[in-house]
Every structure is written in structure tokens, then in C-alpha cells.
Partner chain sequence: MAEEKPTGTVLVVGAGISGIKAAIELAESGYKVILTDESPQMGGILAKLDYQFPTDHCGMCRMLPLVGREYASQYCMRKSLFHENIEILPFTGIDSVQGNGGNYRVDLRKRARFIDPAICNELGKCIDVCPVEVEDEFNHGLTRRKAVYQAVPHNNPRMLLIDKQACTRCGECLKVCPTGAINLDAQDEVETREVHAVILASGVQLYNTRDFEDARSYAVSPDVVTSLAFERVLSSSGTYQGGAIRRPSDARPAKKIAWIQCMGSRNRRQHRDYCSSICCMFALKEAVLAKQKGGPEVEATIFYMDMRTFGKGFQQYRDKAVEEHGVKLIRCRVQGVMLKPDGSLMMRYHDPETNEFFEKDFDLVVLSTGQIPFEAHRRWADLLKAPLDERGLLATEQPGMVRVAGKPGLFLCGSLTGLTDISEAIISGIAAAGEAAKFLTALGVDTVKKEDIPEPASKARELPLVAVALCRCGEKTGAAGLDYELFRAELTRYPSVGAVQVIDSICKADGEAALLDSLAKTACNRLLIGACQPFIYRRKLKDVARKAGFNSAMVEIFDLFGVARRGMAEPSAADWTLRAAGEIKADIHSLKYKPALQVNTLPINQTALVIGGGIGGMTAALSLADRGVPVHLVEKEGHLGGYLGTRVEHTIDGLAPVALAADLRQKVLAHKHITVHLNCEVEKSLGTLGRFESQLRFKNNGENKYLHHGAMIIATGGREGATTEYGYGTSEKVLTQAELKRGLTDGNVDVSEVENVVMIQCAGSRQKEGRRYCSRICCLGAIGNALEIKEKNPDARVFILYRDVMTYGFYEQYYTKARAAGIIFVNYSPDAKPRVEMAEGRPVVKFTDPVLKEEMELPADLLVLSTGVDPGESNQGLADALNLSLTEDGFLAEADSKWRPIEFQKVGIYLAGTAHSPMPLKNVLLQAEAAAQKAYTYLSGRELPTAAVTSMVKDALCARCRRCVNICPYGARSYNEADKCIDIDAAACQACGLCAVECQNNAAEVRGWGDKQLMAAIDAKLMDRPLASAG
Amino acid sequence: MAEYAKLSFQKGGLNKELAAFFRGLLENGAVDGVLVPMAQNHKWVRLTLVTSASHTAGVDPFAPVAAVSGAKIASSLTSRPSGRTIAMVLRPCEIRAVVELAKLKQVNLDDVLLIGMDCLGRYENTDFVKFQEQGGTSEAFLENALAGKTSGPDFDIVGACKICEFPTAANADLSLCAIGGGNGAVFIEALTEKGGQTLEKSGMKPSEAPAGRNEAVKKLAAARLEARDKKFAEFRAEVNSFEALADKLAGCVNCYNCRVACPVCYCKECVFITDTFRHTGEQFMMWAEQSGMLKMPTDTMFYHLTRLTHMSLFCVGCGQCTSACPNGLDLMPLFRTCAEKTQARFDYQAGRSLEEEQPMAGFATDELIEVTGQVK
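For the form predicted alone, could you give the structure of just this one chain?
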């Protein structure tokens, strides 16, 4: 059964209470470090690795911004295990990406305490700055978002968040629960035995579950699912041919930012930055002569189709690909609509379970017997 602890706060005091919680984890030896969003230079909020209890004052876990996917940071921190326990405070999509990377042996969870959080959405980096300049705080964002208001005069949360049907964390040890808690309270839920032991070590007093949480979560997830299906239908109607897809991707300049930003584009060396795609001048001339002209740079369509084939099974819908594009290409709907089909084909959901084997990642001697006709 889930266990809860309650963080009560006065207006403007949410982050102070959260800082006290993380300080308790470090002081009581529950963890050796905490990876958590933290205010930097009075403007930016970035994931920060904190190892000293005296440096927790600037934590801001619910800040509506994610400059990079926390799954990529988790990979960097655990690729060579330190043997020291790190609590990682991540959004639901980041945890789902961590699950996929763990299956690929690119994240090691042995010494990790995963702390999830309710996600009401995030702003693009530049919009987050506007949000702050207009007096916005994480606490105010939570209050407004829970009431259905996420936009400002000239900004709104990113499209990926509007159609994300996973507002709460799964596969975490602990979760910071804002939905259903009411104003002036955030609950900490223990989802695993490890999480329960950590919550006990933190010194927090146990409490009852937040009233109305389950219904509030279901309502939000249903609204996002409806928005998702509408977005998918609109995109498929608009991009219903190869020519329409080429038009959508026409602004691509092969910067590969989307590949770098994507938490589940997992190859250590991408074929597109190897000699395979460093063509000679003579090759360019030959291709140009075939039709009299050649758009430069080349291979932009091939690049995106390769990425779709490569990782749509593992897409977690974080929207970092769209955020990273310097030319404003909205790649998220393309990858999400493709991922819905490929994941459904294999009855697979990215990040659903650590025990669920990734499709096409292994070999079974008796698979596809109806196709090959082989005899058992």
C-alpha cells in the first residue's frame, strides 16, 4: 500500500518546504546526492547535482521548464557507477526515457532513487524567461495549471505537454504529488519499498492520501488523451503523402539538434556523422546532374526517416526534438503519431515497465513461425 507524507506551506513557501525535505535526505544519509531542478543566476532553472545539505535552498522541482531531458543527465551520472546513491527528481517523460535507457544498459539504476513528480507542463526556455519576468513562480504555475490555466499573454506550455496522457510518475520510488492535494499542500508518495524506507529516513511524518487525487488525475489524463487523439487525426490528415511530409521537413538544415536532444536516440555513434554521409564533391555533382539540380544540404528527409525507423518504438513524447530545432520545425507530432502506430503494433509502451523486453532487441528461435514455416 502506498505511503504518504504531507508538505504544508504558506503562500510562497513551497520551495522552502521542498528544500527542507531534500536537506533531510542528505543530512540523514538517505542519499549521497540529489539531482534536482534548481534556480541558477536568478533566471534559469537547471538540473543540479547537490551533495551538500547547505546548498538545497535554491531547489525548484516544479519549475515549468526542462532545458534538457533529465534522462540524458541520468545516463551521464550512472554510465560508470560511483557506488553512491543519487536521488534523481525527474518528470514522468524523463523517467519513462530512463526506463528505456536502462534496458539498453545506458542507465544503471543500482544506486539511484527515482523521485517522480506530477507534471502540469513546461514552457520553452525563452517563454520561461518571459514567465518569470512577468512575476511567475512555480507555485503560481501549479495553482493556475490545476485550475486549467497555463498560458500567459504571449506564451503557453509546449504542445507535447498538452497531449501527454501521463501527468503522474510511474516506475519511481517516490513521487511529489501536487494534483488533488489542494492549495497549500504537496504530498510525497512512496511507490516502492525503497521509497518507503527513504521517506522514513527523511524524518517526514506519515499522512493520509490526498483526498480526490485519483479522480483529479483521471480527469486530467482523459482531457490530454482526447487532445492527443485530436492532434493525431489533424496531423495525419495534413501529412497524408510523401510530398506533404517533405514540405513539413523542408526547413531542416541537418544540424542534428533533435538527435542530440532526444533522450532515447541512443546510439553512441550516429551514422549521419560518420564518413558514410561525408560525400565527395563528385558525388554531389553526379546527383545534381540526374535532375539538373540538388538541394543542399542533402539527406535531410533520409535523416528523419531513419530516426523514425530507429527509435519510434521508444519515443516518450517529451517534445525535446521540437524545442531543439533552430528553424521551428514541430517534429513532435510526426514522431508521436508514428510512435503510436509502431508501439501499438508490438503491444509496447515506452517506459511502461523495466521488465518488458524491447521489441526487436532480442532473438527468439521460435518467433514468426507462421511466416517462415519452420518446424519446432
The other form holds:
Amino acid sequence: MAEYAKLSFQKGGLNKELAAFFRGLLENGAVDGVLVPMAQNHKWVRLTLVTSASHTAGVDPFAPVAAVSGAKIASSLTSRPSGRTIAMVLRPCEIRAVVELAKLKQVNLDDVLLIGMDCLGRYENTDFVKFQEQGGTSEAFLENALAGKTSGPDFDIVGACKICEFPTAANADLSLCAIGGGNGAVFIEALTEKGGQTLEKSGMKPSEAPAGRNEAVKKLAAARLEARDKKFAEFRAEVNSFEALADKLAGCVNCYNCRVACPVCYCKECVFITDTFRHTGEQFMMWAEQSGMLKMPTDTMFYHLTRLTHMSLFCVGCGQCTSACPNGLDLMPLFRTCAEKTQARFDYQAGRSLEEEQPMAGFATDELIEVTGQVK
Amino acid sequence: MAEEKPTGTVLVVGAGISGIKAAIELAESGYKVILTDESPQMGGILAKLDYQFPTDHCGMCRMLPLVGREYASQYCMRKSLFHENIEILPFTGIDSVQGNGGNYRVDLRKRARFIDPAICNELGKCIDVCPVEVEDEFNHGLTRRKAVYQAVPHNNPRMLLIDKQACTRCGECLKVCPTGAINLDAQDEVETREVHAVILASGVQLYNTRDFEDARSYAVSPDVVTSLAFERVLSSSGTYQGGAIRRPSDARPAKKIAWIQCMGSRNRRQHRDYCSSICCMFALKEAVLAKQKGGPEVEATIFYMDMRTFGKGFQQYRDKAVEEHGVKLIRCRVQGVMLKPDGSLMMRYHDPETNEFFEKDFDLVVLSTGQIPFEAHRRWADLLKAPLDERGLLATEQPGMVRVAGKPGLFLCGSLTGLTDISEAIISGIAAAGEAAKFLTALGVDTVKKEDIPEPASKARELPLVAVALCRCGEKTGAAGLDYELFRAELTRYPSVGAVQVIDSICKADGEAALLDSLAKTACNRLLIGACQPFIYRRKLKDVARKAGFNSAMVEIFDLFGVARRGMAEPSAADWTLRAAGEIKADIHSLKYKPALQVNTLPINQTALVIGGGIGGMTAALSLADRGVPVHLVEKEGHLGGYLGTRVEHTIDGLAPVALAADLRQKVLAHKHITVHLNCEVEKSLGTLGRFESQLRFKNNGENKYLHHGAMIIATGGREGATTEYGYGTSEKVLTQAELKRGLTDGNVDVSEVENVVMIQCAGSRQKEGRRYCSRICCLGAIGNALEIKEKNPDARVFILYRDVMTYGFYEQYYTKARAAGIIFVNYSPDAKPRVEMAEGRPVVKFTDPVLKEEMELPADLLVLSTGVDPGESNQGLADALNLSLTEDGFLAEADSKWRPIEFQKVGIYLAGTAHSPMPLKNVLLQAEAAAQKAYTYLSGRELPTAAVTSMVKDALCARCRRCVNICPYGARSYNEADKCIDIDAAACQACGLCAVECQNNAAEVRGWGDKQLMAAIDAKLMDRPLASAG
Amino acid sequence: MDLQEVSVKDLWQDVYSAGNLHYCFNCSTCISGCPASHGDPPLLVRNLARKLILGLEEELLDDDTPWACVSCSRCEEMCPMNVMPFEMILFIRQWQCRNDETRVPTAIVEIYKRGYTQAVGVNTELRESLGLPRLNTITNNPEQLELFRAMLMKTRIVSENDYMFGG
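Given the form predicted alone, state the structure of the form predicted together with the partner chain.
Starting with the chain above, the whole complex follows.
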């Protein structure tokens, strides 16, 4: 089995080489379609489902943007499967969300070839526009980011990416490796047998492993982990009471954008838009009477607490919630600090493995004995 | 006009597990039950146990009915039981039983409690002032109580009483009692009741260290306790806070704990030559709990003679106790316990593994004290003028069964049928109820008729307006000082409350009339009633409400008395009246948003399918058919009879399987309600309780037949175990126990000349490879065969090589008899199995004598292997066809090994006999009878109301993630592959709400417990405590 | 040992007549608290019963341990099967003497040496801890011991076997 293939490129030619690889996949019938970030007519880069080998020219998988979590797209494409094989090029956090959704039966991985990629971060959508306007290219971004520089004049990668300890893809069949490949080269790594076979089929020549990769990945992850723990400590110091949390969330307007953007929040109809939260005037009056006043809309904090209860076990830390907030609430640190505790309690890590059962998705009689009071 | 038939009434004596189970079964079948108990509270021994093998949790509530469960209160059974057809009379003895089958007159002696529970407000001021302290028998003297007391601390209602012996009549309690409930001159009341049948479930006495001579050598200190007392030491509600394990003498933590088995049993000298049957598992469970609760430094050592792990899952539990929990087992009966000057307990024992003596100190010694059956049997025999059998037990028509000989309409269950554990107590309780129900059917008495009150429309869509009716029960709440006018005024303030009525004694006829009268005038569409003991009056009050035009779903009842009692802590009547009003806000708000509910009915196809035409299957089929239920009996062979019924003439305990099977076969074939299907197996079965469709496939011609039925019983039996060990198959002198049995019966094995016979037990059993379990019947089988050989040829030497002689209960007497007959028993350990070599055409058996530690060898004329029982070949196929699961040993997995031993998660399918696990015929018959009764409960009616409160799926919201399917502990949810949706078995669903909690999509919901309703109730509760920044 | 060579069924009946010895189920009660089981070799009552049941005649004949029994009778009191172990020991002693006229059990040698069959005084420390006085035993009194030995010498069983008693 081929483990690596090398894509060497001239300056400015990375996407062309990548396009050739995807074209190969389609031409050789390795897959029926490829879901890959692709430059659109004007300034955007969006996930695009490509089925024709002649339409691969605009691929731009390393573009530092993720307007919509690819996991949500994966769910749309496969929850009622087409019966065709699709390669999906997704960021590590998106793949981890896909893993969670697969366990929740919201993604069907039967006919999917998952292609991961090294992720050095993404910009907010609006910042990405600025980045492009200033002549930024994915190739340049990679080169700078690998040298430790991700920021532009008045923007930087999103907070979630700065503290993401998972810069490389796990649970994928193939991975596009930019870290540790040296100048002018990107490697394609086969992580599974299926990935290896696909790589052979794509017509790529096997190569040696990128020499400096392990070391470089380790170093990057360690730096991110340090940043993460620092962020957690800051956040916990800042939000250390119910009141502080209420302050933090006071700007919420119940638009539910964060819920829509969250890749693992998969409910068909959220309880918050059901009758349960359509209160009567009498009810509002009674609440108001209790403390003499009532902030409207109500249930904003309750909404976030509910989402934390439902989703923190599966939170992959992608930061889409923060990106989606029209009022600039930075929800990501809240979710990640909370998720760290809830996931640790069950020795669970969202996206780590397809085999691990999700906590609380089974009936265990001897679980959480300190809560249930059962004798162990 | 048709003659009015009397309502069938059964007296059940004894409210332990089996009595309660028998009572519930009969009540569910529509008969009236009077359930008495000698003790002041019901529950029997189980009231004391927090944890039961094998889950180490309590599960008593699993005895409650699953379908139509609104007829009984769904409530912790260790606290109390309520069923509308059961009249519970605690502290009531039986003075005499007159009359005969179908017409018994029983004198019940209701002992004086000296406190009238109808008036007592349970606050317990009398307890505070009582100056007398005595040992508390509930905690086995480990704690003390007053002369005024509550017999079981966790019972609810509290039901206080006065201990006449201890009471000094000082009168302090009379002074403080606010309700005048105490009467120190109260007398026992004797009441004569007429009943059609009587079930005795009184249990048997337990060995008591104070009353028996041997105990003096062991019970040398307060730190030597009985196993039941240790249960109280372990209990969270027991003697020490949080159930820490401490020694009673000085409350220091107990780290080294020893159990001594067979206290008072397996003892010829004391004329108790039987095994108490339950103590081995009891001790293992206690040892495991002690390790778990006390931490790794706790040492648990059990001194035993034979570790009798014969039941389903027992051996695995033992293995786990030893291997995972580190419980130490030492095969040695110690002579006594020595109290050392420093208070520690020293025991000297011989360790057979090292062949050395040890002297070891312990902090706490637990005596596994057994059951003592004879006195209870003698007492009943005297009272009933019924004969005792040669063992000194009440004679039954068949040994160990439930029908008392010569006394139609009189039945036994529980420990009176033998010394039983929980599951057997349950099974015999159901079987006794079944026999009683059959008896009542034959008598032609009626079941309870319900007043048919039509269900009014729900008005759920109108704007909610709640009427509140408060019962002013003069003696209880009145005396507690509730200000009803203030209460009414406070409640009327709430916008959704339309009317508040205060009515005297709603539970009485006048009160009911007053309530109807006042409700007739309101425009309210929902009703909240405040009354005492709502779990008792719930159904009656709902009937009244229906008469007044309120749909049952729109009515809630709250415990006004409980609210009132909590209020007593407040400084003034006004304060606590307001507090009480605050307390019920949540009920008002919850009621406001309560949706309309309707009770669905399951149409019941009143036909049964019995799978397996052995003795168990035929017994079950006849039991149902005799009650008029049409039965399909399916047998895979070409003839009825099963394994035992075609091969075994006699069992050691006096049953005659072949004759029994012949008799059953004749009855089955002649029965107009039974259709027999031979040579076929059940290929597939679909549906739920009341409407199953099963596909039969005929072996000979491959044809299919489809049957429709409402319930089914699996009685498919097992197989003779196979082995390749010990030279089996290499010589005709090596045979299995079953082959020997057949040979002895048909004369093909001649033992008149044999010199040496060696039997090896557990061939291929109780080991990691092969059968992990004990087959339960082989020790008895070997002993039976050995005795038969000895009878035919007294000069033959018979050696039985065994690991633990599993002659539990009264079977111990056969073990004793076998030894007395000169049969030599040789213990071997699984690490040093006997070896067999062939020499001169004879098997030579080599083994180490466990006593002399010497290598022995013996050429055997016959080598007989006890190869145990294998699960039936068809089990896997059957499990697949019916969507049931198997245990890892390949037997069918019941719903709950202790509390629902013959049921499955899926309601409507029952289990009897060896399909469940290997067992003696006696147990097969009991299970068959019990399974028939369980099925009959549902098959007796054309339709069955399911509970109104069950879970549901809002299909449009469902994301099909199936988390609810995984989490449902009752197996009520399944994913329908064909329709791609979640199906709910309304009969199996117990509305526990786990699915609703688990569903992130709000698609799963328990009817009547919607989010909005709960949120409103939570809101109301939080009203008094506004959050810092709500919103 | 080849059990074929031994006669299982009769031995115990020759020796023991206090009931059915076969009731014994080797529970170890008789040995667990037996004071003579401390000895060297230990008296193992249970093993004697086993030898009787298995018919190990020669082994039993050579067995001196029955003579170490101190007659405390605890085994008899506690035996759940009522097989009368103490009686059994007496029966074995009688049987041994019946079958071997020259038999002079080592126990008598012990008695000759110590004045007791057992080493009395093993509980000295325990007695002290309980505040009990030191035992004034014959072992501690050489003069009395000599007198006792002289008395023993006059018995036939000792005088005829005086070589065993140091001449």
C-alpha cells in the first residue's frame, strides 16, 4: 500500500497540482464526486460538489476559510445517501464533527472517502475577503503560517483555530499534508487501506514520507495546546459566576444563528422554537412580578445553557458559533471550557473515534455513581 | 334477572415477596385479595435489604404490574403497596381457618397498634417524648428504638405503633398527641372473613443466634452478627450513617470481615439436615458489597463447606467475586470464634489449599444464618388440620408444589414450598396465584366489576381554568392548624384558578356529594384535589371527578396532608398556610398545561402459543386451556413429552416424569381448547402483546403455517450436555449420567457384578471453556443413580468426585442418604481434575484425596460423567425469531433475574423450564404454572387498557438517531427498518422518561409530561427564589 | 495409592460402633479448633475418619496421632453430622491395641518424658496477659516427675518395653 505521494509545485502552482490530483480521482473512477473548497466567480471560496473531471480547475482546499461547516454539508449529502461514492475534502474539525454525526446517524459514511488536510487556521468570512483583496493566496498563507505568521494588517485567524490542538486530520482515508513537507511540496498521506487504494488509483506515484513532518506537527500542536490552556484559564477567571456568565451572554437576541452554524447541533426542530417557549402574557407578567422587571427576549441564557447541556459532549471546537453571532458574542471559549470538563468526565473526546459510544447514549446502571447515589 | 355471582376473594397470608407477588397477580386478574402479615408492616425480609444479587441494587418495584399499571400505585415497594383490589392488613394473625375449598371462614386477629393510623398525623411527637428504649428488631438490635415506633423506618405512610411489652404506660405520649390517636387500652380485634381460597405465604423462621445452642460458640461478641443484621450494617438507611461498615461494639471501621456459612443448617445433630439454599449467594453478595463499600483494604473471607452456586448466573457471580473483587473462599467449617482480650475475633481454620492451620483475627464476623422451616409447617398443619409429610413439611399434592394435599383451595408459596431465593419466591407466588385463579374459575365466582363511568370530553383546548378542591379532614389536617380561609384566598389570587372549594372528608359519601354539587356549578375545566394519601384514593377521586364531568387527564390529586405536615415547621398557621399554598403552585401550573390523554386499549387475541411440548409446555398449555384459553402447542419432534417425559422414569424427589408426561399428553390431546402442532418450529414471530403473528415451519414438508395469538410461552427445554473429557467415547465403560440412568431403567447397564463405580461431576461444567454455569441437576442425578446402584448391588463401591455438592434445600437429605449408604464423596478442585487412563480395557481414575492429600488410583468398572445440561439447539433461532436475547451461556435472557424471572422485556412472552436455565422438574412445573398465569392475566380479557401515560414520538421532529432505542431499559422502543421510524410498544413502555431526556430533538415525549408543563411547574417552584438575573 | 488393594467397605465397621461414620462430609469442624492439631505430628481427626472410610487399614494401624487427643471433646460437641469424632478416636485406640499387642504408642513415651501427652505450657504468655497464675505442672517439678516415672515403670506396658523409655 502506498503511504505517501508527493505533489511538487512551482511557485503559484499548488492548486494546479491539487486540481490534477482530483481530476485523476474522477477520471480514473476512484470516486463519483468530490466535495472540495473551490474558488467561485468572484471573491468567495466555497465547498463545491464536483462530478466532472473537467471542472476541477478552481480547487482551493487550503483556502483559510470555512463559511459553513463541511460536516453539515456532509450530513445533507449522505443522510439520505445517493448510492454514489463521494470524496470529501474537509478540515480536521469538520471531520471530527462528521465522526460525531455519523454516530448520531446523521451522516452515512458507507460511500464516503474522507480526505483531510492540515489546517493552519481559518479567517472569518469577512476577513477572508480582505485577505483576498490584499492579494492573499492559499499558497502564501501556508508559507507564512508555517513560518508562524497568520495575521494580516487588521485581521488574524479566528480564536478557535489559535487554540486548536488538532492541526492534522485523523479518522480520514487520505490527508493533504502541508506541514513538514518543505518548500514547493505538499504530500498526500494514506491513513487507511481504502485511502491507499484510492491513492494508487489516482495515478499518483508513491513517495517517501515527508521527513520533518512529525516533528513540525508535534511542535505546532504543543504551541496550540499551550495557547488553549491559557485561554481556558483566562476564561474561567473571567466567567467565574452565574452573574458573570449572564453578563457574557447579555447581548444575545435569540437569533439562534449559533445553533444553525454548529455542526453537531443536528435537531430537526429546536425546542426553542416550539410551543414550549411560546409563553402566555400571564406567564411573562408572573416572571416580571418576581423580580420587578424582565429582560426581553427571555430565555436567552437558558438557551445557551441548554445548548451546552445538549452539545458540549460533542463539541469539536470549530468556533462556528462565534463566527455566526451577529452581536459579536464569543461563544467558542464557553463551549470549549465546558466541553473540556464534560468530555473528560466520560473519558470521551468528540471526534476521536467512530467506535467509542457516545456518553449517555446507552443505559449504564453503574455510571455517575456520585450523582445517582448507587453503590459502586 | 341473572343471579349475582360472588366476587372471588382470596386470603394471602404473609406479605413477603411471594405473598405480595401472589396478591398482585390475583388482583390483576380481577379478584379481591386480603393480604395479611403478622408483622406491623409488609415487605418481609426484603424490607431490610438495600441490595440484591446479582445487580447489587434493589429492584423490588419491578414486581409491579407493567400493563394497566395505573390500577396500582407505582411506588417504591419497600415503602408500601397499593392496589385497588388488595386489602392490606398488617399486624394481623390467623386465629382459625374453618370450612373447606371454595368456602373458608377465617378468623383474623388484628393486633392492637394502640395508635389509630386513620387519625395519627405521623409527626411522631410521641416518639420524642417516649422514655422507653429497647433494641430495634428492624436493625437486629444494632440500634435502639422507643416503645412508640415505626416498624420499618422507610415505610410510607409511617404507621406508628406502640410496643405493648416495652410500654410502661407512663402516658407521656397521650399528652403530646395533637390528634388523640393514641389509646393505650386498645384491644386486638378478631374479625371473621369469608374467602374462596387461601394462599399461605408466611415464610419460615430464620435461625436466630439467641435461640440456638451452637451459636454460643460463634456469637461471642456484638461484632458477630447474622447475615441479615449485616445487611442493616451495610444499608444506607441502616445502623451507621451512609452504610459505612463498622463493628457494632465500638463503631470502628471493620476491615477484616469473615462469613461463616451453614449456621444452623446442614446439621444432623440439630435435626436440620437441609441446606438453607440462599445463604451462599447472600454471603457472596455481602462480601462483594463489603469490598465495594469499604474499599480495597477490606478483606472479605467466606468459610464454607460447599459453595452452592447452582442458579442462573450464580457461578459467574462467584467467579467475579473471587477474581475481580478478591473475595477469599476457604473450604473449612470453623469450630467457633474466640474473643480476644483486645476485642478482636480470632478464628482458627484449616486451609485445604495449603494444608496448613491459620489463626486469624477479624473485626467483624457474619454468620450466614439459615432458614428454619419445620415450625412454620407444624403450626399451619395444626391450624388447618392438614397432614405433614415424612419430612415434617405440609403435604402437597406433588412434592414441592403449591397445592396442599386434601385441601382444595389452599395453596402454598414462597419459602413454604422449599427454601427459596427471590426469583423462586416470585415464581411460586405467581404459580400459587395461578392455581388459585384456576380454582376460582372452576368455582364459577366472578371478578371485580368496575363501575362504568363514561370518560367526559377533555376540554383541553379551552383556556385553562383550574378548580381546586381541598379536603378538610377534621382530625388530621384540621388539628395541624391549616387556615383554610387564608389558603382559599391565597389560591384564588392565581389568574388560572377559577374556584377553590373546601369540603369535609371527600373520601366519605357526604364529601363526595358535596364535591359533585360544587363542581356542577363551576365553569372550570381542570380540577386539582388536595387530599390525604392520594396514592390510596387516587382512583376513587378520579371516578368522582369523572362523574362531575372532568376528564381523568384534566384531574390531579396532591397530598394535602404531606403539604400540611411540612408546614408544621413554620412558626405560625398563617406562615405555613401561605407556604402550603406556595407548594401547590407547581401542581396548578402543571395541570394548566396538561394535555388531553386517552387510555388506549389493546385488542387482545385471547389465544396462547406454547412453544415446546415437554412436561413444562404441556403443563402451561393445560393450565391455560382449563381456563378456557385456546392454546396452540408447538413441538419440534413428532411426539409430545420432551426430554424428561420420554426418558426418565423417576426423579430422586419422588416425581415420575414419564408417567406424568403420559398423563399430560392424554389430557392435552383430548382437550378441546388445545391444538397440537408437531414436527415444526417457530420461524418468525411479529407483533406485540395481544396481537402476535407467528410463522410455523414444518420440518417434514417445509410448509408454513401462520398462527395468531395474544401471548406466548417458551418452554423449549434443553439438551443433555456433551463432553470429550475423561476418555468419553473411547470405552463402553465410560458413560454419561443420563446414559447410566437409561441403562439402569431399561436394564442395559448391569451393575450386579460391578466392584468400583466412579462418577465425575462437572464434566465440562463450571469452567471457562465449555459450560460456565452449574447445571443444577447433576449432583442430584448422580446421587440418585449411585443410590440405585447401591440398592441393586450393595457391595459395589461408588465414588463421586465432585467440586461442590449442589444439593441445596431439602435435596441435602439425599446427599446425607447417599453418604449413609456408603457412597464415598471425593472433592476435587478445577486446578487438579481427576485423570483417567485406560488399562486392560478399564478406565483407571487417578485423583488426589482432598483430606489425606494422597494420590489415589482406582480401576473403575463404570466411569460415569455428569455432563450437565446444554442450552436447547433451537434457542438461538428462537431468540432471533422473537427478537429476544440469550445469555452468554445460550439460555434465554429473562427481563430481570430476580424480580421478573419468567418474563421478557417484551410484554406478552413468558418463559418456563430449561429454556430459562437448567433446573429440576419441580421448578419446571412451578415456572410453567407461573408462565401460564402471567399469560392468563392478559388473555382473560378481550381488550386491555394500556396506561394513559406512555412515551410517544413526534415523527416530524425525529432525526432517527435511535438514541432512545438504545437507552430504553424496557425494550419498548425499536427502529422500524421498513417504515424508517421509531416504533413504541405501548404495553412495554413504563413511561420512565429516559427517552424524553435522551432525545435532543424533543421528538420523544412522555404523554402528559410535556416540556411546557414541566417548565411551568419548575417556574412555579422557583417563584419564591428568583434568580439573580433571570432571562 | 491403589484403592483397589484396600478393602473399603468393612474397616470402619470393625473399628467404630457409635453409628454411621459415613455421615462425615469432611467439613473440617473437628480439626479447625482441635488443641491436639497443634501437635507434631498434628492430630487430624477428619483424616482418621477418612482413613477408616477408605479402609486404609495399614496406615491407620501405624498412626500414632489418636493418642495425642486431649479428650476435650470439642469435636464431638460441634460435629454437625453427629459422627462422634471423640468416640471414634477412642475406638481407634482400642482397635490399634487389639490388633497389635506390642503396640506401645509414642504417646506413652511422651507421657514418660513430660508427665503429659502434650507440651503443657504453650499458653504461658496468653495466661500472663489474662492475669492468670503460672501453672504448677509436673513438668516444672523434677522430683514429682521422677516419682511419676517410677510409677509408670511399674505398669506392664512400660516395663515390657523399657528399651523405649531409655532403659
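In this text, the rigid core denotes the largest set of C-alpha atoms whose superposition between the two forms falls within 1.5 Å. Residue numbers count along the first chain shown, from 1. As the structure is a prediction and not an experimental result, all values here were calculated from the model.
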query: Core fit, then residue 135 C-alpha moves 2 Å or more between the two forms; finding: no
query: C-alpha of residue 241 off by 2 Å or more between the two forms on rigid core; finding: no
query: Angstrom shift of the Cα atom of residue 291 between the two forms (superposition on rigid core); finding: 2.6
